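Next up is one chain by itself, shown in structure tokens, the form predicted on its own.
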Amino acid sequence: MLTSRALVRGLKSGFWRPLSSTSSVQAAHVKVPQYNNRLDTPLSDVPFVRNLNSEQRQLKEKEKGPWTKLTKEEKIALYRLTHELTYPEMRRGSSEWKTVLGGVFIFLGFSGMLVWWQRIFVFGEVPHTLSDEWVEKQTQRMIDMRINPVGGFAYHWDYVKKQWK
């Protein structure tokens, strides 16, 4: 009784509030444009590199001039300032399927080991009522008793010829 009162008082006093994860969660700024790599939106709102160093600033100044004076490496560097990935890089698949397939195989292996362990240590011998002789005797007894003669078991037995119809 006393411990339950102390627990209720502790919960009411807010002792647990700082320990919960909801008090430290902050919402993301959705009004600020963000960079994203998506095939359906090829031109994002902001460039990939926002804070340029001195080399990148010089390259941006050189970009304002004629593009025939730019080398191939400079054009690629300018592209990489604006975009992180090219279309072929975005379309390239990941290796995540290997992890998923590995997890499935681990799960199947563990399940198989569990079934094997149960067959050896949990389940006993097969009951004698499942032996062929027992099933044959039980079937003959059901036929002799004419169990469900209208549409069931005995319906499929020919009592004149003593064989299945």
The other form holds:
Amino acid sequence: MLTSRALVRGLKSGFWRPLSSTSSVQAAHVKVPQYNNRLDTPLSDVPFVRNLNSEQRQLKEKEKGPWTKLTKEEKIALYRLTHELTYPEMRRGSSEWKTVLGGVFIFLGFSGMLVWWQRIFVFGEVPHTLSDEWVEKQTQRMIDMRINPVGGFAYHWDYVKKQWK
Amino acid sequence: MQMAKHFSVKDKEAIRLLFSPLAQRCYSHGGKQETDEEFDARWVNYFNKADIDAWELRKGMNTLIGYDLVPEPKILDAALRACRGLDDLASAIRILEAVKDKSGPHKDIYPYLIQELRPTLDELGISTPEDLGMDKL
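To complete the pair, please output the form predicted together with the partner chain; the form predicted on its own was given just before.
Okay, now the whole complex, with that chain kicking things off.
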């Protein structure tokens, strides 16, 4: 069944071939210089926007003249052409940790529910030797037998006053 | 990752200066120590090269930011002028952002640098990131 012709044919043509072709893939080719936002590399190999429309090309022409003639908006636009993110934007954290912590608690809670259900519906009664009555009698017997009279159990019982020390 | 390029003889000289720091590390013996002035002078010369090209500017800046120091105003001045020569305002602003980030917790370094660079900034018309509101999110 696993080696049937139909299956092999399907695997060969259907799934893997489009994956390896790059005709429709927009991902960056790693062999040519890429743009990247890095704090330790202020000037990237290539500008962020490579294909300028006519407006942007005009701005680039204006950049060749004195920069005192550029308005603030134009300067910001020039910066954004070359760089995607500013340093504060690169340094900005995210609130992902809240999601992660929340997810952890949800799953812990779910496990707790399972444990609780198990306690109620799966486990039977505890042995009768753990009942209060039995433990009382057991303790009395241990005191009478003088269990661990030096450093342990009976040491803590005051045999004169008949109570715990 | 920097692209390779074909180097002229003059470029090779600049690159050699760039890549041969005179004992940046402290050796217990031997190895001449480069003084701060020599370091600064080397970098000012690098950026002052008349026909510096965009690759050299980027390489120089990225290398300089990689060092464990904030560059002196005179080095930055040379770098900003190199940006002007290459008609690259975005890089000039980026350099200012980078040195501010490089100062880390020492918040008094960046205002000092801007104060020292103010004449150059005004002359070339470079706005600081603060002027453009880009230091806020």
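Residue numbers count along the first chain shown, from 1. Think of the rigid core as the biggest set of C-alphas that the two forms share within 1.5 Å after superposition. What you see is a predicted model; the values in this text were computed from it and never measured.
Chemist: If we fit on the core, is the Cα of R57 displaced 2 Å or more between these two forms?
Modeler: No, because once the rigid core is superposed, the C-alpha of R57 moves less than 2 Å between these two forms.
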